[in-house]
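First, one chain by itself in structure tokens, the form predicted on its own.
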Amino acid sequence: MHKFIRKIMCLLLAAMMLALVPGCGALEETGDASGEEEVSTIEIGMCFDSFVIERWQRDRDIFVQAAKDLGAEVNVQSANGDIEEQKKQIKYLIQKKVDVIVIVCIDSDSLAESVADAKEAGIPVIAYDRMINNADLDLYISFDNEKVGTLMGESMIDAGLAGGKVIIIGGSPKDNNVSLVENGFTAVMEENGVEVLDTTHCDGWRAELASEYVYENADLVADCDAIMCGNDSLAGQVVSALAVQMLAGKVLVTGQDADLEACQRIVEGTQLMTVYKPVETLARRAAMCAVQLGKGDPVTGDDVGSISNGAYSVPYVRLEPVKVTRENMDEAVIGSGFHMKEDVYINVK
């Protein structure tokens, strides 16, 4: 009887022990599908101009963290200035097959077949903060540049250049946004009677060329009231010369971008103004609308509007620059969280 028992329980044991594997066919199935989740991940290509401009890391930084928020990754690629190795590397990034690609373009006329060879690959592509010309774009993103320049020449008048004389350094004339930004500074000039002295530019947004400008044509630069300056890495070699010269805070400079230095030059009273274009707001609406596209789906939001890029109707979403001055600076650059008090005021007591 205690065999027969014995028999019993060994048979009731093998048979629960067969019954286990289909549980283990089941835990396979669910590691499976984990595997296809991991691969689905939304991979972005971001091919940027150079770093050599301080807010491009700025841009880069929180670009990553915000699609990183949304689950996405990002390869990100630096052409050091050279539009070929640029073009290398978004052939990189097709062959890669990444997602979506966004571009911080070197020359805005000479990725347009680029961006066909990744229209052809299915890949979507954005241009970053500077158009490319005639390119099949699927959205550009940006600030309002030629009030970029209008809040520049506005600042001017109101500190007293109407009727006056002033300079132009502007930066890359292969940056789309050059002329943009020099349009609104003209219209202001036009409207208010300032002689345009000379226009300039700096290739490859060089800042040693403004500074270079200014010593080779001091007699020139002497007789203006005004410099307008492309970006603040151009207006900090600039105010350099012109303290050289005896010349810093007599002659009115401007500039873009916020950095760190100008907004010290500003408190300091060497630098009118600065424009302000929150980094933060662009990286992350642009990580946004990236992580959009590489899904497939449309980007949509009442900031989207459209723009021609030559041969093409792009959609553009058209962030809104902010104009810094010495009044302004607490509440526009430091309220913000862009730079810190105790760094911006670090030279004044």
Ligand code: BGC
Given for the second form:
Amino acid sequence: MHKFIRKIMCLLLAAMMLALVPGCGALEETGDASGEEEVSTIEIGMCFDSFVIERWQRDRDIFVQAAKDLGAEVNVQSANGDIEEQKKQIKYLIQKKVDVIVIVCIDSDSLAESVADAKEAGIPVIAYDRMINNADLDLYISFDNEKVGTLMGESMIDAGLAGGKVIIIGGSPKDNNVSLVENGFTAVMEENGVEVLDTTHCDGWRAELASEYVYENADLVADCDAIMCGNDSLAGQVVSALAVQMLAGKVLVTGQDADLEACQRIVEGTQLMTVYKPVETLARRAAMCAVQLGKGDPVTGDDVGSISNGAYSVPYVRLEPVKVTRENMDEAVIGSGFHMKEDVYINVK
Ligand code: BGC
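Switch from the form predicted on its own to the form predicted together with ligand BGC and give that structure.
Entire complex below, previous chain first.
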């Protein structure tokens, strides 16, 4: 039985039993109203990978506020990049009997069992931004990650990379998004005769590994025209390392997330582009879905499709990412209120 319905039944039963006890007459007057108030609070458990990357703090703040506006409470957990810790946190939320669990997984392949435990306890599970493979999820909500890679690739081609050479410095190989982004990117490279000189990954999205790569592979880097970076945090480290080699602004660099520093680098000319993912839309829509699922209702809406995660066909809400270059910075990032103009152009006279 769904947890939320079970909770309502327990509360009704308790109210009925109390009504039978002499001296509890007051409950007859207030019992219904107070009972309703109690059951209307949905408890959402939300598990994050970590808050090291700028965007996740925004995801958390918007999600928590949106949930609050819908009458729900959010119990936020962060595993600081530790997979075992994330499993423990999910277990804790199951024991706490929350109404729904929302997960930004660290390892897309290691949570099927935790999700099964939650489902066993009647708790629906949402995979937020990153897919959890082979798990019986109630929803996967994310941006079109393959398109993120396509946008990175197209920007490089627009900037003249056709027939040139690129290095790929991707994010955590345990994050399902990483291969999707790279698939989208390499397809554009193949279509345009770009040679991929090397592909490397930064375990746990540790950005320092990206600059280390640039220092340790100075000759290869000197030979390339472009470096595709999995996100803006990696791009920041790469641009700093390129600057030491007098190559910043000469090698085309991409990222994603529209982090403030990346937007600054774009208008200053050391990063070619980023991919803006309207996190506000993601967090608000996810909060709405979490509340629906927490109440025991299915997720509904024209934007709900489906996707396979290996073992299951999962309801999928797919959101559109936006390419951001120097040309459309003002319209895409500043116009949407994501960053302030004075912050983005702080170093530009
Ligand atoms: C997200 C990116 C983020 C990265 C590192 C990916 O799964 O899609 O937006 O930068 O994780 O946290």
